[in-house]
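Listed next as structure tokens is one chain, alone, in the form predicted on its own.
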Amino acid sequence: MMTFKGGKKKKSRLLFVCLGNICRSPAAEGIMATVVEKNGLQDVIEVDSAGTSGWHEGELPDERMRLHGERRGYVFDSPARKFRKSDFDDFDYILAMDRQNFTNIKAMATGQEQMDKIYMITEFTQQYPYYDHIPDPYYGGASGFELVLNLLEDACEGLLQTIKEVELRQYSHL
């Protein structure tokens, strides 16, 4: 667990934004929040998920992307929600699966604190460097929520590091 001098914790807060929050997104938020607990810090880091549309509106994930997730030993199972200004404030760090989705919560931001928080999930790939996006599986075959299912691990992988190290800098001078 996560612990920092002084016992002060500071929970990091975590947004994974696709368009219609029911392929890439909910993928993302049950991969790192298996991640999470597999590293014994869910009580210092929560996920969560959105899409830019409010298409798929208390949906569940796409039953494509649940039974991929499944036989890697996921449960994809949030329902579907849109995106909200207010996540602005709620969320450490909101990341994109495309550049549209970042183009479009970028859009939605009012000031530089807001902005500083959305980055692509791409930019914490460690594996897959060459990968700019998280392509939308949805149109696709197997293949495709496959690769998205690798290119997510590797990403969340990435970016529990990059978070880790943020913190202990951030409280070192404890």
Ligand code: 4NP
Contents of the next structure:
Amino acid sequence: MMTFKGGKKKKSRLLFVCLGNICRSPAAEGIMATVVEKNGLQDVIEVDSAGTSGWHEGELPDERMRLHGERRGYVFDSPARKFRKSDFDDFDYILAMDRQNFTNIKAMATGQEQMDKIYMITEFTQQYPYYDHIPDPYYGGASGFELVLNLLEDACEGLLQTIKEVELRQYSHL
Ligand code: 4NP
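Okay, that one was the form predicted on its own. Can I see the form predicted together with ligand 4NP too?
Now the full complex is given, and it begins with the chain already shown.
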């Protein structure tokens, strides 16, 4: 359990963003929720996901993504919603799946503080240094969905390490 001296707890709120919010970002949300729970950090880390488009608003994640996730023990069941400006206030880390998502979110940011919250998810991968984005699996086959899961499992572990380091450093003076 990550605890902070002085009994203070600051929540880290993470938002994963892709285009449709039915393949990559709900998978990232589900994987990260699992990683967070395994580490007993569900009281201090919150996760959510959104799409830069509203094309699939209200839909459950893509059947293929859910099936590939289930085979690894994940449940992806977060309904799709569109990314909104208030997400800049409601989240600390906004994690884009590809460069197009990244650019679209950046274009909606007002001010440096909001800009600084936006990351490419692949900044946190450790095992797959040759991928600088999570390839969109929507129009491809099964191997694309497996690749998404491999990359996201790696990125979520890396992201957790970073958050632990950042938050513990922030509170180490207390
Ligand atoms: P996602 O994948 O951005 O990972 O959710 C896609 C989902 C839907 C579409 C494209 C990508 N689409 O064209 O509807």
